[in-house]
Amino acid sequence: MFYRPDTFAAALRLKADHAAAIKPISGGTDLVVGLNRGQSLGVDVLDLTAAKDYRRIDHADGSLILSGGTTFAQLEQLDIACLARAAASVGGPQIRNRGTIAGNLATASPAGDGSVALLALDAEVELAHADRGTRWLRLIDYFEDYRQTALGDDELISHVRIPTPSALQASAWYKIGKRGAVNISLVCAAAARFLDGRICLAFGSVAPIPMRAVQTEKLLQGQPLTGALLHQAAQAASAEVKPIDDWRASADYRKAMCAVLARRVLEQLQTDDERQMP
């Protein structure tokens, strides 16, 4: 069966009633890849593209609230460097016009560019159920294992909450791939510095899940980004990640590139800070 409700509430009802027997799609970009490879869905489809208010970006209580159906093309327009640049690096224009942030989070690929940028922004995700209501989780607690998340079989991702641009001092994004566009990350990194001085650092394609480098972050808190600290943080990031060998890159290469990317995104934070000095 193919369901296409015209409200998000109706979509929640269908998901609650059918649970794992129905698969939600919005952009459908990952779904089409699987179908092109001959994979069978084996379940009903819940198309969210007609659900009202599922592609909104709103302001609330000093935060930006992204509806789950917000596309990468929309995210490109935000004045938040790490998220806008990560969104711009996803596929080609057609993919960015279709792909959504909820799809990126639900798929939970270790190489999910949007997920990595959101982790660096210390984002929260709202999971919704037709009867139980909603619950907010920090994104760092949402990813559990390879392709496994805290999202229940009977829930949908309704919103993502991130800081407004005014709550950030700076943010940065860097990605390494095998070609200049329409590529999957070999390694990607994002960093953000908040007005209270906190620094968050996240990586993709170097662990079973998109990951926050929490041990490396501890080195950076409350410290000026000196050359010595950047070197120390780069080495700590390389030691903290847990990549694997695959056909795209070796684990050793990825670890080495994490050191390089950690230094680059942190240097970008440092540069942006200096530009803002009187």
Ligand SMILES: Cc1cc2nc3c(=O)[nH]c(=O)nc-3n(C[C@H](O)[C@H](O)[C@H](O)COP(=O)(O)OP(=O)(O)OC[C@H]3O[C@@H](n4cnc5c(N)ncnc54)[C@H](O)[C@@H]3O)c2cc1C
Given for the second form:
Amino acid sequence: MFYRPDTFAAALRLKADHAAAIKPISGGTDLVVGLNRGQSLGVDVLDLTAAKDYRRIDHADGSLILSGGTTFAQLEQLDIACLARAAASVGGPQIRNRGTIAGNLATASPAGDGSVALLALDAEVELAHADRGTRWLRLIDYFEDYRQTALGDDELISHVRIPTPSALQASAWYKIGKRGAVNISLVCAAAARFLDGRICLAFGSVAPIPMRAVQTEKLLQGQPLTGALLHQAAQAASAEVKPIDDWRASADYRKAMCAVLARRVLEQLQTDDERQMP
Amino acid sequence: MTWHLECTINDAPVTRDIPEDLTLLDFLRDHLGLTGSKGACLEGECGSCTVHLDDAPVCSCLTLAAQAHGRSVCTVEALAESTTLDPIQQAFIDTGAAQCGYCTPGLLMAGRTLLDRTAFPEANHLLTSIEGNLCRCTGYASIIEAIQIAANESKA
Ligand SMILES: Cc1cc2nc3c(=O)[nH]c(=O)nc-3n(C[C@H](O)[C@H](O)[C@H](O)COP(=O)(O)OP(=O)(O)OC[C@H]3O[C@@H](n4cnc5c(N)ncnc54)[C@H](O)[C@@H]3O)c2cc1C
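I have the form predicted alone already, so could you send the form predicted together with the named molecule?
Starting with the chain above, the whole complex follows.
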């Protein structure tokens, strides 16, 4: 069966009732690639793209709330540098018009650009169930293992919340890939500095999950970003990540690039005096 | 199982019973005979299958036909009005921007989006508009030139 409910509430009901026997689809930019390679969907399909309340961006209590169906094309327009730039780096316009933030989080690829940017922003994801209601999880607790997350079989990703974007001072993004467009990262990095001085640093394609470099972050807390500290942080990031060799790049290369990118995003935090979010 | 699809294709209402896992590309080509849109990579990398879904360029190979329900699809077949070519089509001919032609429909649809949205495209707009399209014959210089010429004409 193919279901195409016109509200998100109706989609939640279907997901709760059918659990693993129904597969959500949004942009299809991950799912239909598999279908075209001969993998059958195997189960019923729950199309979220007709749900009218599923593509909204709202401001509430100083937070920015993105519906799961927010597309990369929408994210590109945001005034949050790391998220906008990460979104702009995804695929080509055709992919950005379809691919969604919930799809990125559910696929949970270690290379998920949206996931890495949101991790650095210390964002939270809302997992929703028709009867149990919703639960908010920090993204750092959401990614569990390679393509495994806290998302239950009977739940949908409903929203992403970026806590108090008004408290965000600057953010930065950098991605290394093989070419300028339609580019899966070899390594990507995002960093954010909040008004209370806290700095968050996240990397993609260097671990089984999109990862926060929490050890490196500890070095940075409350310290002025001097040249010596940047050097120390770059070394720490390179030591902290756990990349693998694959056909895109070697583990050694990725480790070396983590040092480079850590330095670049942190330097960018310093030079960008962008004030984020109205 | 089948899905009862109702949508608009090139301004005409279309109603069909279709397999649920049919892609929009296969629906257009195999069910409607609209073979302008091409399937090449089937992974969203090459853009040869680009159509407009409610005015936004998308890969029809990655969109299920059933997801077009209630929406409006525009394909390369709708660019020309009877025998009068769209300026971007004419410009592709004039600059020799098409060789084997396989990527051309997708490039026309991607370029058309830029012209629809941006009155005075700059060089970087021209480049990013076709970021999601691959051409393996002519290279991109003549294609960019063609889109620029069409943009100038739309202004005139
Ligand atoms: C050519 C190409 C280039 C790409 N480049 C990049 C890139 O540079 N960076 C990057 O990060 N990604 C990239 N991607 C991958 C893809 O575009 C993203 O992962 C995108 O975010 C997927 O979103 P979607 O809506 O298309 O997901 P879909 O394909 O519709 O779904 C993906 C998965 O998410 C699940 N899902 C969707 N919505 C929900 C929900 N609300 N709740 C629970 N589960 C849900 C689906 O069941 C499925 O398992 C690329 C893909 C292509 C085809």
